[in-house]
Amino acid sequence: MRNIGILCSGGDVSGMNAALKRFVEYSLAKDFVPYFIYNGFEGLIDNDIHRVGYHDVAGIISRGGTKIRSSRSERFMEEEYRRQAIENLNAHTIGYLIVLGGDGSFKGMQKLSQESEGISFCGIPATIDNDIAGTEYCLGVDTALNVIKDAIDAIRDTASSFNRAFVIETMGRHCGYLALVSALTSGAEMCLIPEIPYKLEEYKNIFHRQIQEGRGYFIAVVSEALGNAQQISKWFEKEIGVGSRVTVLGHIQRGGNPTVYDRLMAFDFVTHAIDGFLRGDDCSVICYNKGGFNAKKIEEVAFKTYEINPFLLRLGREYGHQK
């Protein structure tokens, strides 16, 4: 009997429930016995581990968040609690564990791998920040981008009606991916992210010229990593001469009905994770690059810095320059 577990760690993303559904159904198809570990690494420490079947994933594919909940575990930093987590896995004879999460979650997974014997681990990148090295895409990103798109489209209606500037702050932690892609695909006039230096004086010259040519409003998308949304709003009023408002989208970006793409990606990630176990992989992360999936060693992912696609950065550098 091959027992296999799955847990979610860190921030939730839309698509996790689709991954749980595929996990149960594909595990059973491959003669594994599936277990849910509730509340992430905290639940692993507390032995919140339960055998599951088809009925546990019925109807969850359209729901955002994660049915088995997630957490950020301070206790997991301490060896004694990791030892307890390993003992709990052994008590349930779980020989395979899938971890859905981000960089910190994978570092925790690696610690378990180093400190345990006979247990194989596989990570699935799941963070709307899309800041995991080694993969072009993380689960949940498409849904988050669509939530941002809908918000910006709605805000544009008000911006154009009142001839205002709206400064929209997106999430992303230290990475500007969400802000950059959202700005490009929503037709924003300004995009500020940590990866691209900018000069407000150049934006000022461009915007004054555009106003003379008839522009009545502006959409600015800024990354939370810069922490300057209020500053940029005041700049619009003082230097550009238009009324300005700040909209912090916040945690709505992490929820919502998962898109078709994220549901399909969830199925793909989980399928490749389980297939990797069948091949004998013992500690890997499933990555998506150039249209294909591959398993990479944890060291290639968790201890390297993510870099945004160069072509996207090239497009982003067009902002704030005279045209």
Given for the second form:
Amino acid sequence: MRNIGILCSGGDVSGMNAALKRFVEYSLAKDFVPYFIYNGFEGLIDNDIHRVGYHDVAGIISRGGTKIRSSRSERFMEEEYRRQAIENLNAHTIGYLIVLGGDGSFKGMQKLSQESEGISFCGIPATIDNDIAGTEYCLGVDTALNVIKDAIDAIRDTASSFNRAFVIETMGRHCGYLALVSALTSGAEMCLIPEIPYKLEEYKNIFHRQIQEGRGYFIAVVSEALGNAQQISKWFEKEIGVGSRVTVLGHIQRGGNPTVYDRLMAFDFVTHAIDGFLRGDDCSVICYNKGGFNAKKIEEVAFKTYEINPFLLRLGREYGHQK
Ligand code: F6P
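Got the form predicted alone; any chance of the form predicted in complex with 6-O-phosphono-beta-D-fructofuranose (F6P) too?
Below, the chain from earlier opens the complete complex, with every other chain and molecule after it.
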């Protein structure tokens, strides 16, 4: 079977459309017949599967989100619905399936692989949380970081006109990567993430000294994973003695037109996924490490815990410990 499908699952990221464009163009170049599966695993169950060509991906490379939409499918947890999904893939004689998503999506992909025959699967890490073990980079992260950078730069403009604290919550369900990189690259005064233990008492000493030395405002970047942005804001008011405002950046972090880096990464991830199929790979995930791509077995990726790069963590640990 040379029919090949692609779907997006879980939170969308900027760069998915660039991936879809490359998918169609490279599939056709390699004599595959490309299919889009709309609405993620939900669409696989509902047979929302359509053969596509060049015209379906014209003009989408610059758009965030995903043209084929995404979903978080509850039904897919049940075997009965997965059986339906496999029947739909077989009905379209799709022998290759690419899944863009996070580790939950890859676990779903693995189940499909175990329960089907004659279909090869490949995962492409795509989540702004950048929390997939085995890969340094997930599609969409660079765009999200740039959206956050712009937001924090804008907040700094207003912050510098007031004596206040600004507590900015970044996304990351369980992982502080976005908060850490954003705090470092925006020159924030405080960075709180689950991976680094912190003592508010130490921050308090530093901030009081800085106020005496003339500091007027504070930018604190706090990971969604800690769930304590409001509490930190109150702490600023009570313990530091400055007014405070909370900004939850929320879903703007998932949107925006993809950066050049994410467009290129989308092309690379998809190219490696299809090349992997041509080599005979099955149930792998395309990972990016130390400047190169390689296909890893799903067990090395979806069932392990992601750890933030130790050098970034070292920089993050300097927060709250200034002399
Ligand atoms: O896609 C990852 C993510 O954006 C997390 O950072 C966040 O916790 C979650 O998804 C939000 O999910 P939803 O869009 O379903 O509310």
